[in-house]
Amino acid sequence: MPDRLRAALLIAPALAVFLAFFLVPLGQLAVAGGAGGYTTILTEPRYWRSLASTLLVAAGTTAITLAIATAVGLFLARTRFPGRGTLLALLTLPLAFPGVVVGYLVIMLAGRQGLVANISLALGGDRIVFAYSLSGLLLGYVYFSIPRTLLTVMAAAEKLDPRLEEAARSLGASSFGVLRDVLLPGLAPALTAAGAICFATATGAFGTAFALASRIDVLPMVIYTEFTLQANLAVAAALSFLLGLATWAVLALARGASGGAAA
């Protein structure tokens, strides 16, 4: 059998699959959207501070959830202590749980009838309840995000060289300085692929926002709104190709300044 036959054979299933699952409904998905429906998401102030709540949302998640997740990374890649496989265990929790799971936990610790309501109550203060606004999915998001953070950020601290730290050490650098010099700058094309993934993640998750999002709106939402209680089809459906299309940027975006390390 011709080599460029074989070849065809062997990629044939997966072009199906991409087309079928793919491209024919993302092509459908464009085309319902209509002239009508894309002129009413770039005209209807609405849909843009959707967009912007949702692009803010999703920055902040990465930012927090890229800071803990390197401090903590870095850590337990390099110490070993009693009841670290514990530690580990708990902090990847998380990726059991569905996003509707994530927000009952984060309406537990601060809606209304929550833990902090609760103590500030007893504390002689007002019900402080942060889990229907902004901060509360925010919380969410950054929840749900480390725990694929951290493992990524895990697996590329054990593949640094030691060598690179202790040389920088014996130049006279300090913690700081190594941290600066050596060690983000080594771990920098996988904390770009994981923060794309994380902004994707948080840019278009929709359990959390089903159970936080009642006083803001975030494109998942909003979108959700539209097909379901408005019908409104073009406009979801156009929401839905530019939320899309703006996910694929940030990956792209991504991709190019971690030299392809960014799926």
Contents of the next structure:
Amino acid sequence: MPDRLRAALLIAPALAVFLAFFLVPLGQLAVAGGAGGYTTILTEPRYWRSLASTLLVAAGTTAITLAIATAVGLFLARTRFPGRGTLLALLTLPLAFPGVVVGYLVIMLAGRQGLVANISLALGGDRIVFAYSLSGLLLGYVYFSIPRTLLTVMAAAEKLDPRLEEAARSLGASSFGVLRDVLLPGLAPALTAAGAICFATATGAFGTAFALASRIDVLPMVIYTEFTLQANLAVAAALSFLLGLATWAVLALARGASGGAAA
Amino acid sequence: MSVAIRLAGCGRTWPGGSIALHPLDLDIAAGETLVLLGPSGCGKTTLLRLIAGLEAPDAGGRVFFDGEDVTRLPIERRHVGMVFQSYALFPNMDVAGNIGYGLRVRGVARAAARRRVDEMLAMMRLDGLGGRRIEALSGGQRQRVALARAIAPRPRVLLLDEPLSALDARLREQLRQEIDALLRSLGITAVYVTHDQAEAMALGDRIAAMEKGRIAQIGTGRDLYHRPANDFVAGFVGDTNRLATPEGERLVRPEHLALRRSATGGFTVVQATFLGPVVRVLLRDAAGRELRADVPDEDVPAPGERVAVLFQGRSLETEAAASPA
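Alternative state: the form predicted in complex with the partner chain, after the form predicted alone:
Starting with the chain above, the whole complex follows.
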């Protein structure tokens, strides 16, 4: 049997699955929007606002998560202390939570009866409540995104040659200089990859938003509302396609920037 | 420009309690090149890192540069140049960026920095490579860039941690000569760590042979070779034989033995290996004790022949052999 034919036969099952469960539904989704669906979402400012706030929350989540994960990851990768393993296990615990549980945790913290509200009330101020808004959603996504970003950063930090940092310091570089010239450039591919995954997850995350409030206007929520409550299939399909396209565009940009290291 | 280094009571114990370096005193003269020589785990790199400021000595230890106590000064303020075995060049900068890094972070004016970088490129025979990326350089070029980067900010002390170990033999020899010439022309105080005794002999004004966290002996290459302080130094710096004589056990260098064919000789030739300048002959006596002799490649006895062994020089008087403990 010629090699080409054998290769074609071997790849056929994967191709069939790819076609049946990805390309065909995606094509149908794209078509299902119809001219009407696309016209509606392109002309209705509400959907544009929704897309903007979705991308904004995802970008904010990515920035905050990367900042926290880089600091914590660098520290954990270089420092050995008693309880380090336990701390790491606690930090990566949210990996096991569905989005709804994360939303519930945010309500426990910043909801009407939450910890922050009670403390601010006890201190003589107003109830501070931010669980049911975009800030609450941001907090939930950050909490949810930290574990895998942290693990990626730690893996990359452990591979950095410690001699590079020592060389920079011997030449007179301050801690900030070492961070700017050695650590961040060394971590850049990992940070881009982790950031892309973080962004994609935050764009599509639904459970947390659903648990927090239905009036949060992020795209997955809008799609859900159009689809189940208003049976507006064309608009839901068009929005889904738009969301996928926007996320793919951002990931492609990240991949370009990192020279292929991103997911 | 060059400074004298003094270590007083400097030891280093790891958090687990194992001792990397027993407390020691060490004086390095201004402009001197001191080689720290020893097998891996002997504490030579720890000692270098204490001088660099990458490790702090145990309580009580102090490090002085020209009388200034720098014990509490972190490496970024000690103004030392470091060269590593792994080169440790910054992959995100080109050759000129690497060499000029120390000038940039110290705030040297741009024009002056560029002049100094060009000067270093010329000195290290790297002309025209300033814009190259690090991946595009050979191992020897990388180590020359690392040297240039360490020297560019005119450090008070130059510290080299096995800088040639990652290179192949030919290149190592060539770069060793270049480093030797460089250290002499700069007149900088340098500490050079290696496990290679040939490198130590070629480079050092003095060699400190280290064993298990202690300096076993410090002196010129000749001192260490001809008057080793103990069995360890005798065995690590050059080859030695243990020879039982009527006066007791003696340590003898292989090149100080000569062989004469003799049917009544005490030794049998086991193996003769041609090494180029000499032939290394392995001998065994009736009791199974082995002896190595380096002899000229003329009429060498063949394996199986019986030979008598003659001294052709002095035996080594180590303190350990002279006064058996």
